[in-house]
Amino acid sequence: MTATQQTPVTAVPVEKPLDKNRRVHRLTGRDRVVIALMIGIPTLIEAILVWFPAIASIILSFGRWNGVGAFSKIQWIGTVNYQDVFNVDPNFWPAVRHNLIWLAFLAFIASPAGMFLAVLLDRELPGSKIMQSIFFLPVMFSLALVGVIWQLIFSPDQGLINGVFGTHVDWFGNPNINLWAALIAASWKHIGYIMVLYLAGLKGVDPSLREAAAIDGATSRQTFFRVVFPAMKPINIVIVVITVIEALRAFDIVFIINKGTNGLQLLATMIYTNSGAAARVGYASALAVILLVIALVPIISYLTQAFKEEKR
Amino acid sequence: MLRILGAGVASAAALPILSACTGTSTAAASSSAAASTSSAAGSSSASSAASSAASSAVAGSGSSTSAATQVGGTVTFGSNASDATPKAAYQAVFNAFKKADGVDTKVNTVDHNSFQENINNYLQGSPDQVFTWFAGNRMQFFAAQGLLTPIDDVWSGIESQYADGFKSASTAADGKKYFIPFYNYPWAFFYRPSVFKAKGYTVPKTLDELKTLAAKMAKDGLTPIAFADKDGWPAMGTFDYLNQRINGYQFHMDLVATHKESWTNPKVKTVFDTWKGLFPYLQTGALGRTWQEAAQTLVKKQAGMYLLGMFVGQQFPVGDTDIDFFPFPEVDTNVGMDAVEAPIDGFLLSSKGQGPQSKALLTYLASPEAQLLYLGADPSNVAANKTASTAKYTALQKKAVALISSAKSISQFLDRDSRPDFASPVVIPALQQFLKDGDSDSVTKSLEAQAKTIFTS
């Protein structure tokens, strides 16, 4: 703040009229078609891909629609379709639970213990590079392809768990342990996910600070929480954005599982049931815009609070 | 496309890799092998026949082609039928079609589960003209959307080949008709004879013999019924004939079809309690198991019979033929046992199908020929048209035609009953919840608050 005001008093005497001079000479015809070009696509695009669906989900959640036919059968309702959700829908306070502990989870333990094996991993320890691959192997699979997996080691009467252990426990069945067999599973791959985007940042850390820190006497973990930590900014925001939006969006493992029933309702499998065959167009919007807000609120406090800190 | 920005948020990927959905997994499963070849040329013999029987039809329907010619030209086919099987057993029909009417077939296959999730975007499309589907509800909402072309010209030269079932099952609500029946299969209680016969049990002829039978399965350390409904879909089939034997099946279809009567009719209440009555011999754990995985227990002799649909006989090894069924037992004496549930597959025509061949093709596949030529390869299923011959179907197949044939009324399946926004999102859950807690006072509550917001429409 202070530096935008001071500028203009010692600036504008002198180059002021250079300014102008250059300015007329920087931008010809061809540069605005240009420049026009370039903002107009990606916000054309933008506005296409994004702001539109957003916008007309928005509108289409006060609405009743099978989603056949013209847009006049559409009937207006008002906030029905939010009060069925609230009121009415069994799965709906069960599913917000299910997203919020899947939530926390990847926050507190599964985007953790990916940054701590790329910690481990930048070491350059013997193997690190096999270790790498294996942990990131699970990434490369498609989220189908590890609902398989999962299926195989989680199923009661056949799978590798309860086949090994001689245990009988109901894996997907019993719903006060599925969610986590499914967090498991989920956690899986998001730690591989993590570790890579992390090591990345690490790689990118200009080591003379690690030489500072080591000169200044400081410890390994000093040296990580002191200065490479902070260092890692934009990283660490990155990773909490993908955090929060891999929380929100979990749908495929518990699909796989169940179509997201019994005990692992989240809210994109139950727009995803509502909006599909079902075609109850309206009410899976209003589900769909529940699920919007809910994660714009974490979105925006924090990246509001990391560009102020920014600033200063 | 605004459809699918609802489901934008989800985004991620439809993975509709474990089949799962309604009841009609059965084409796309059926596991034996080999018989498309044997069964194509089983047909030739009866190509002819059914040559001069469809061009007679399209004739007599008013199309531009005299009776004698073959129709010529394309139509196109829109089929879930994704699996290797069905998908061998329908090119080798669509063969002896071309060959009966000089109609090309051009296939277009989509993945079972895909094919339901995105029908109504597919119905709006552009659609093949004749596509797979089935009868019940889940027909009569295209009907009533105007995506559908009726198809009664070509009925008028079948009508006599189907039973009344078949029919009704083909009209939708303003009296056309829509659909073309192909195939079905009854839900019944399987069993091995078997061990029947070596524990000395005999098939129970009402609920109360059942248990009987039950509880004697368990002394002698089976798992009575075997159950599963980790899918969500198999517990239906136990709703839908308990309320049928209890309630009837107009009380069932005014309540699961049209919600003319309430969930919280004592009398449903009455269909979960005795559900709740059969909790103790039915399968644990059933909530975290897939019909397969039950059907297995049936295969290995540890459970005692399965309640399911015939597609239960793909889980048998080939060749074994240790399987029969009785029909769901007699509940309530005045009700009696005539309403059989019986899914049936077949065939629509679009709005824009419209056309001499895709006639010419619903004809055909109307016919005993194209079925039985169909049903080669997979014997978990029985031919739609009455006038098929039973002569190569096995013991299994005679008596589900028997079940059928004597059926007053033929349910649909729940999923096919009744709305598909309320089968799939508000049932499953609510049966499943039924299933843990066995409240079935806040089951019904929590259904009829469900379809009070959801049938207004």
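By rigid core we mean the largest C-alpha set that fits within 1.5 Å across both forms. It should be emphasised that the depicted structure is a prediction, and the values quoted were computed from it without experimental measurement. Numbering follows the first chain given and starts at 1. What changes on going to the form predicted alone:
- Once the rigid core is used as the reference frame, the Cα position of L44 differs between these two forms by 2 Å or more.
- Core-superposed comparison between these two forms: the C-alpha position of V33 differs by no less than 2 Å.
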Given for the second form:
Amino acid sequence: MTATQQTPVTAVPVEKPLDKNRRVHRLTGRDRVVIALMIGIPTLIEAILVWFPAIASIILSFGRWNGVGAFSKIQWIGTVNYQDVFNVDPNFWPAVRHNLIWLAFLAFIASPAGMFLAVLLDRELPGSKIMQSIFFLPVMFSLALVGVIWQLIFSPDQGLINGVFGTHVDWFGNPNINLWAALIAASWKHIGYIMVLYLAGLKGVDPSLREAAAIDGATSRQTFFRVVFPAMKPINIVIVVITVIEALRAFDIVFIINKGTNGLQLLATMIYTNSGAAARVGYASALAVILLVIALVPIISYLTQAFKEEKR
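The form predicted alone is what I want next, because the block you gave corresponds to the form predicted together with the partner chain; please supply it.
Since only the chain itself is given, any partners or molecules it might have are not part of what comes next.
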């Protein structure tokens, strides 16, 4: 006769129901301190380096001060600086026109050229990796170095262009053409930067979108402009903002060429000249505020339109 063995029954722990009146504390005091430091320190740095100078520039734009001595020496003159900028300064309106030409050139020529290169290199043609490196190389140069390089290329006596074509054109000295020569030099770097951004955007587009468009009989051009380009909307927003900022803060190249004079007046060089050598801090602050407003108008307009379309 065999004895029947019974397996022991293990007790299953029963979860206690949560007390509704009991508060769940997920963050300890140490966690809160760490979060406060992670948020507070960058906010403080941004306030000191960005917001304080911006607000100080707006306030100083209503005063006359040479930048030396106590703040009590500031003479508050209301909107006189702005009146002088718009009505008296002969360099202001040429500088605005040059900045707008700079913006249009980058927006309608340099940026599309970078996008075109990105589309070609995205097709994985032979040698595309080498071409990416070649086009991206100028991005690693500072604009000051780009200006020096193109000074050698555009040199009227021993420059590359005059040597190839057998001409004696003073590309940077002639006020009728030096702006366009500077734009070509600036675009040399801008195209490579835009190419890299669009190339990253193209790699992130879902391949099924292209396949669906091909099944529907769309051509390569229709696929890009009606499917791929709208799918890269975040990249497009970044590139619009970068292009506007690059155009309005243009300074290095023209300062290397002729310090922003003789046909190369820009708002950034006027700000530097008035705040430095001329010691007109209030006047330079008024120019900086005007430049800030000009920069914000296209960026806010584009972002507002983009977000409206996204909500639809």
